[in-house]
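Let's start with one chain on its own, the form predicted together with its partner chain, as structure tokens.
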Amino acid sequence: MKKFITYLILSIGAIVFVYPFFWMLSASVAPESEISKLVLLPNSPSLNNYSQVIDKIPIFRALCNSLLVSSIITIGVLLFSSMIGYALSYLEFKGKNLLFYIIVFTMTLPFQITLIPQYILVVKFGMVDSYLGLIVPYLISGLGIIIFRQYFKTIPIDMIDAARIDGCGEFRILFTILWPNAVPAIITVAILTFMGSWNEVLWPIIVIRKEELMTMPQLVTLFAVGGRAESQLGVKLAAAAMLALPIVVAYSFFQKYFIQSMASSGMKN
């Protein structure tokens, strides 16, 4: 009786976090008139609500922009903070204890501190309605830093010195014996970055005016506030479901190491 209580009630929690995306899948497929008595599937379903979205906003335009810049930082992220990790467990070199305070520093500095003179900058360096504006700034992650040389740690120092008489320079040990080595942090470091730059939008929204070059999660934003999608529910949510589908596709392949990631980026803060 007691295992069935439990199973009842964390079946009830899974519905209240998993229904609200079914009911937004089943209504934006729903003519505008069924949304309000909707509860399960709508009577006609059509793709018409999408077909709204693709002709009104370049949707696929900024599903690749949002591609483009997601995929160039997190390399970004990959190559900067792996090469300074490694430097930070392998290396000796001045002001090393020095950078790894600034970098912890760093981290627990407030955003809102920086946001404005961050954008005056990117106006100074004209990257503003550019791609660079996007990525540039998001090229160094503390976080990133402090997983790979968690990371190194663990990995002996023997293979490193064994490396090093043999003649190879650091950064070919780093990304020829380290890298095959390293798969957990790097995976890590990707999800964890790319889900970052995936779903950030005020950044973008301050940067980018140019509709051409916005990203899908800016695009839908504006999209629902402005007035284009004529209040209409239907295409508001077909928009949303389209910005929701990569990643829920992502998750739904790589589920055990999302949840993994974010465990323990929540552990390091």
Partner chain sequence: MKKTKLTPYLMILPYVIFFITFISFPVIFSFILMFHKWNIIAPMQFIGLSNFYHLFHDSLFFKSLLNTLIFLIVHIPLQIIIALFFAVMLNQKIRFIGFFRAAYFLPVIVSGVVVTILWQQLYGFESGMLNRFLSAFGIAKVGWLEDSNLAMMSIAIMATWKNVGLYIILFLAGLQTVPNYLYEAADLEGATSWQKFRYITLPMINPTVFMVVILSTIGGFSLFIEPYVMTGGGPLNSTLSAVLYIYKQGFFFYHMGYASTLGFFFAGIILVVIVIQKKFVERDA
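For the two forms, the rigid core is made up of the largest set of C-alpha atoms that agree within 1.5 Å on superposition. Positions refer to the first chain, counted from 1. Computed from a predicted model, the values in this text were never measured in an experiment. Compared with the form predicted alone:
- When two forms of a protein are overlaid on their rigid core, residues whose CA moves 2 Å or more are considered shifted, and Leu213 is not one of them between these two forms.
Right, and the form predicted alone of this protein, after the form predicted together with its partner chain?
Just the single chain follows, nothing else.
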């Protein structure tokens, strides 16, 4: 009976979370007249809404832009966060703990506080209306540093000392010894970073004005609220479904590593 109640509660919670996404997918292939009825299975489904999205906006160019920007940011965060996490875990230098506390403190600051200074710097460096303006400000992640630091601390120091005795440099230790043993942490940081950069809307709207450089969330947002969707809810839902699908697919493949890293890196506490 206890297991039954537990699974019942979990099932209800799953339905509550999954229902809006399932309805969005269903409504995106339904005629406009049926969407207001909240019907889960439309009588005459079609891909007309998706074809209208493709015809009205350069959705595939925006998809390529988002993949490019999010992939470069993810790679940069993995490199820099792992290097900083390694330094905070195994290297001894003055101010190490203070630096770590500063990194943790920056995570408590709302994005709106640094928005204006960050934009001024991007303008001064001439990175407005360019991929650099989207990528460079996000190459460092405080959360990524913390995850790598916590995970590296679970790896025995004897392994690091043995590598140093054999003549390995710090970069070789990091990329040939620690990285293969930190796959769950790498995948977790990669998923969180990719999802965060993929879903970012405010910053691209501020620094990008050329349509050919717009990311997919930015273009879909402007499409939905800017009038180009012509108040057709089905077309808006189709655009939203195309935006969410890559993240859902990526997470479904890597969720095992994501949960494993969260459980072993100390984030569960």
